[in-house]
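Encoded as C-alpha cells, the following chain is the form predicted on its own, with no partner shown.
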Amino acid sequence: MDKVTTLAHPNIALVKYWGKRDEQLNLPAVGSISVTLDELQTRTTIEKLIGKCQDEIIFNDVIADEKEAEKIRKYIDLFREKSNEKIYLKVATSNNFPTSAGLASSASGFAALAKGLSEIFELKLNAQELSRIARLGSGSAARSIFGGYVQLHKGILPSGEDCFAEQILTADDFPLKTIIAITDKTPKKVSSRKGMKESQQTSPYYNSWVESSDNDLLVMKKAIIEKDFFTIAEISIQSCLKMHSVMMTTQPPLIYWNSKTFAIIEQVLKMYNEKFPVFFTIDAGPQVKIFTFEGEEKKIIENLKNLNLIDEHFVIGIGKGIETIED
C-alpha cells in the first residue's frame, strides 16, 4: 500500500488518568474509562515518499515545526523497526476542532496515525495491538482505537504488554449527548505530558489520587454496564475534581480553568443537585464537557446562554472507533 487515509475521534475520560508508572513506555499510573466522541475527528493521510530520506510532517495544512516533526518521526521509527522496512513518508493530519486546547487532539491524532502506519507498513495489527502501539504516542490514544465506552487497563507488567484498551459498551448501547462548552481556544501553556510529570513529583495529593482510582474504575464499569446514569455522573464528577486537585497542588500550580470554566461548573452542579440528568468533566484545559440524555441538552444550553457563559459549543453524540476511508 502506497497511500492510506484514516479517521479517528477524540475521547473524553470519565475516570481520569494523570501520571505515569513508566515514562519511556508511556504506561499510566492508573487505569481510565472514557467515551469516544462523534463528529470531532482527526483525518490523517500517509503516503510513501520516493527518493527521500526524511519524513515530511504537515499539521492542519502547515509544515510542522522541527520539535513536533521530530516527535512524529520517532514514532514512525517504531513501525520501521517493527516491519524492518526503511521507507519515508509524508504525513498530513488535520483536526476539525481546536488543537492542544483540552479536547484530546493527541488521542485522536495518534490513534489515526497508528492505524495508518500499521497499514502502510502492512503489519496487520489487531485492535489490542493497535491500542498498545497508539499508547506509545499518547496514553489516551489507546482508547480512541475503539468507539463507545472504553477502558484502558494500566497493567502491571514492566513491558507494558498488559496495558491496552478494550470496549465496554458500543456507542448504540447507551447513547448520551455531550455538550462541549468552549471557553478558550488558546493552546494550553503546559502540556499534559509535562504537567503529569510535575504533579507526580510535587503534589502532596498524588499518591492518594493513585490509590483511589481502582475503586472508581470498578464502580464506573459496573454503572456503565447497568446504564446507571447517576452513578456514572457521581464518579465522573469526583474523578474530575480529584485530578484537578492534584493539578492545582502541583508546584508550580497547574490551573487549566478560567472564570467561565468555574461558572459553568457551578451551574451544572446546581442542576445535578436538583436531580436533573446532567454532569460535567474537564480534562487538561478550560473546556467543559457536559453529559446528558438526548432531548435534555437544549435546556442546559439555554440555561448557560441566558447566563452568558457560553458563546461557542458543540453538541455531540458518542462515536465509533478508528476507521480507514477511501480518498
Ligand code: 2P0
Second form
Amino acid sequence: MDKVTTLAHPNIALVKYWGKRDEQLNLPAVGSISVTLDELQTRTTIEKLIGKCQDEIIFNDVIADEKEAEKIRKYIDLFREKSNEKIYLKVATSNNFPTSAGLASSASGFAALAKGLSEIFELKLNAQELSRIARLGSGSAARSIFGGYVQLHKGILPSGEDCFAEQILTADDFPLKTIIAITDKTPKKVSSRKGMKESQQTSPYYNSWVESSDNDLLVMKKAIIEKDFFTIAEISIQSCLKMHSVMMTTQPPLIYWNSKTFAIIEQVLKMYNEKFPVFFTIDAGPQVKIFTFEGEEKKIIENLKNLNLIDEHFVIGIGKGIETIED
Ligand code: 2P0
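To test you: the structure above is the form predicted on its own. What is the structure of the form predicted in complex with the named molecule?
And the full complex, kicking off with our chain again.
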C-alpha cells in the first residue's frame, strides 16, 4: 500500500490517567476508562515518498514546526524498526476541532497515525496490538483505537505487554451525550506529559491518587455494564476532582481551570444534587465536558447560557473506533 487515510476520534476519560509507571515505554501508573467521541475527528493521510530521506509532516495544511515534526518522525522510526523497511513518508493530518486546549488532540492524532502506519508498513496488527503501539505515542491514544466505552489497563509487566485498551460497551449500548463547554481557546500552558511528571515528583497527594484508582476502575466498569448513570456520575466527578487536586498541589501549581470553569462546575453540581441526570469532567485544560442522557442537553445549555457561562459549545455523541478510508 502506497497511500492510506485514517480517521480517529478523541476520547474523554471518566476515570482519569495522570502519572506514569515507566516514562521510556510510556506506561501509565493508573488504568483509565473513557468514552470515544463522535463528531470530533482527526484525519490523517500517509503517503510513501520516493527518493527522499526524511519524512514530511503537515499539520492542518501547514508544514509542522520542527519540534512537532521530530516527535512524529521518532514515532515513525518505531514502525521502520519493527518492519525493517527504510521508507520515508508524507504525513498530513488535520483536526476539525481546536488542538491543545484540553480536547485530547494527541489521543486522536496518535490513534489515526498508529492505524495508518500499521497499514503502510503492512504490520497486520489487531486492535489490542494497535492500542499498545498507539500508547507509545500518547497514553490516551490507546483508548481511541476503540469506540464506545473503553478501558486502558495499566498492566504490571515491565515490558508493557499487559498494558492495552479494550472495549467495555459500544456507543449504541448506552448512547449518552456530551456538551463540551469551551471557556478559553488558547493552547494550554503546560503539556500533560510535563505536568504529570511534575505531579509525580512533587504532589503530596500523588500516591493516594494512584492507590485509589483501582477501586474507581472496578466500580466504574460495573456501573457502565449496568448502565447505572448516577454511579458513573459519582465516580467521574470524584476521579476528575482527585486528579485536579493532584494537579493543583503540584509544584509549581498546575491550575488548568479559569473562573468560568469553576462557575460551570457549580451549576452542574447544583443540577446533579437536584437529581438531574448530569455530571462533569475536566481534563488538562479549562473546557468542561458535561454528560447527560440524549434529549436532556437543551435544559443544561439553556441554564448555562442564561447565566452567561458559555458562548461556544459542541454537543457530541459517543463514537466509533479508528477507521481506514479507501482513497
Ligand atoms: C486522561 N489526560 O485520562 C487524562 C486526563 C489529561 C488529563 O490522558 O504523556 O496526552 O502522551 O501519555 O495521553 C492526557 O495525557 O499523555 C491525558 P502522554 P496524554 O484523558
